[in-house]
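Consider the single chain below, provided in structure tokens and representing the form predicted on its own.
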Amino acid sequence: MTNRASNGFHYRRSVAEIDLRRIENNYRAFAALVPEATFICPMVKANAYGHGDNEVAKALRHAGAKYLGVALVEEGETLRRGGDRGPVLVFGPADMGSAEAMLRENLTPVVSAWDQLEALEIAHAELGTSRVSLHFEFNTGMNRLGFEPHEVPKLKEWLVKMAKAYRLDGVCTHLFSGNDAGEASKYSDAQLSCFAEIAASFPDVIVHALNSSGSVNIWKRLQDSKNVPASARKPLGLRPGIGIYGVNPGNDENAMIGLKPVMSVKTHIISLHRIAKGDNVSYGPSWTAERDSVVGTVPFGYADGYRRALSNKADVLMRGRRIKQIGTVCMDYFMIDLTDLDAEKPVKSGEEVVLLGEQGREQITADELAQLAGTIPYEILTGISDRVTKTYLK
């Protein structure tokens, strides 16, 4: 096992520990759902959901991922600078500048609008690059990005006209309610039915539509042979996102396929205060001691990604036990109630505190923190700031 920091310095003891072995485990869990040749494109956008894009990309390639997906051209450039040379799909829109960057870096545009095609045409003419691989994205109900179904004939005409410069390798759409793909549903089935008609117009290309939850639900449904729509019988490519990082997508019980949380956030006690009954803690104040208490200060705050909305709601782990966070979360610190723990054995400065992850038999998940903060686990993970050094277990 190797534990390596993401940069050349590592002064703080507040770290996000990323288990790359679990990244590989989670990728293989998705790959096990589908036939070997099925397209799988794990998403590493948003700095790999806060986990570190270059390190995660290397782990995914090692696990067998041929394709990777990002949202921004800049994210694709980061992967190239990190040494990745495999296919990288860019799902975000491209203007003139970013179109040139995509072609220079041999990134694959996922095109969703005509102005993007125009930008690519100009960039291709100026740079004189070789034939460009494209994917088309279609809007089937998400109403976010994508060509409309009625634009298929015009797109086919464009492909014929531009055949020497461009090659269509795939078509895709995006499910907006992947959780319901496991049963006959008015949402996913309608989207997939619409998408099947679109895909039929583009034979012999990759067809992909399934996010983490949709991936698990559709393929379990196929295996169980339960009311499978004809639109789902043709192998649909997978684009797992949050599931790669070990979060049960959409809190979907059907999505339990052996996914393991990848990130742990750990810090330590830096200060202890013995306070009297009636004393206050932190700004506001929002917490008052109901007994003589021992208060510990933790050097982690909302500037690090520990949300202020968690004030007086969340637990942390110490000595394998749950400990209450108390008072308002500050920019750089928050406090915890150590009274009972200290009574058993005096707490010392420097003892480990786990904010996210496992300690002993206890566990705090991103989903738990998200529910307490009134948000989703995506925001918890991507919200861990650059002030927190990442270390990697290999």
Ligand SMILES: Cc1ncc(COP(=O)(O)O)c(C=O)c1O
Given for the second form:
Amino acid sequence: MTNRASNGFHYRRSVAEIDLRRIENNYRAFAALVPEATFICPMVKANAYGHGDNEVAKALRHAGAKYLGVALVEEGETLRRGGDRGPVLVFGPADMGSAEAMLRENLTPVVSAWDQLEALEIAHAELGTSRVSLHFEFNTGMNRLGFEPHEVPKLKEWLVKMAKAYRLDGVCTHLFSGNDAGEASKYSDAQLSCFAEIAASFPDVIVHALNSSGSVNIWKRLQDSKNVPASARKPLGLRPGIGIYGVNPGNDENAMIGLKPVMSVKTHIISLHRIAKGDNVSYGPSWTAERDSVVGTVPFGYADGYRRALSNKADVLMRGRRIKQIGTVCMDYFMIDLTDLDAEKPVKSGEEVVLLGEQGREQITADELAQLAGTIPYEILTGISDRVTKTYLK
Ligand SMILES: Cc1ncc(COP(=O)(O)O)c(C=O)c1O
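Could you give the coordinates for the form predicted in complex with the ligand, as opposed to the form predicted on its own above?
Next comes the full complex, this chain leading.
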């Protein structure tokens, strides 16, 4: 186990433990869904969904990932500084400010608008780099990024004109409702059949469209379906994000396809208070003792990514048991009700508390915290702040 502590917070014992073996396991679970040569581009944007991009990138390359995906040019630069030399697709726009860095670092632009092509042309003329590999993104209904389908002929003309400087390696789109793929996948099917026509206009390039939920829900059905145009049956590439980090990307347990949660958040009791019935806990107060109680203080707050919306709602794990969080979550701390646990055996300062992950037979998932906080697991994972030291299991 190595302790990164590069964030400077190396005294505190509140850690996010990242199991890189599970990153590899989860990548392989996606790879097992599709024929061998299918394009798979695991997403390591947003610091690998809060897990540490350089470490996750190394684990993914080790597991066989040929491509990695980021949102920002800066994220691509971070991977290069960390020593990654493989293909990295940048899904966010290259603009006049970032196109040069994109080309200098040999990152692969996923271009979604004409002004990005202009920025790349200028950067390419200035730097005189070798032929640039590009992907085009198309808008098939999400209305976020992407060329419109009717722009295909113009883009093809551009490619012919610029053939010396640019090579199109892939076309893609992004699903906005990947887990609508039950029996009637109305949004995703519409997007994919629109995309199939676009893909048919670019017969020799990689086509990719499926995020984690799309991958587990649609891939198989699409390959078997007789209603899907032949052009769409060309193996559709995957771009799994959240599933790589072990969050269930689908609507039921089958969608787990062997995925395992990667991040655990662990800390410990730093203070104990014996309070009388009627005493209050934390700001507000939003919790009042209904009996004489033992209150434990946990050094982890909303500035660490434990959301204030969890106040009086979440559980933590101690001694393999669920314990109630009580009172309002503070910036650096929250409190838990240790009355019953302490009655069994007195609780001591320093005892381990698990906020996310497994302990004994119990488990707290990012999904559970997200539901309690009224958000999505993506926000829980990316929200674990840089104050929390990451520890890596390899
Ligand atoms: C373009 C693109 N592809 C793939 C993904 C991965 O999605 P998910 O994390 O739902 O698998 C994202 C994430 O939002 C994305 O923006």
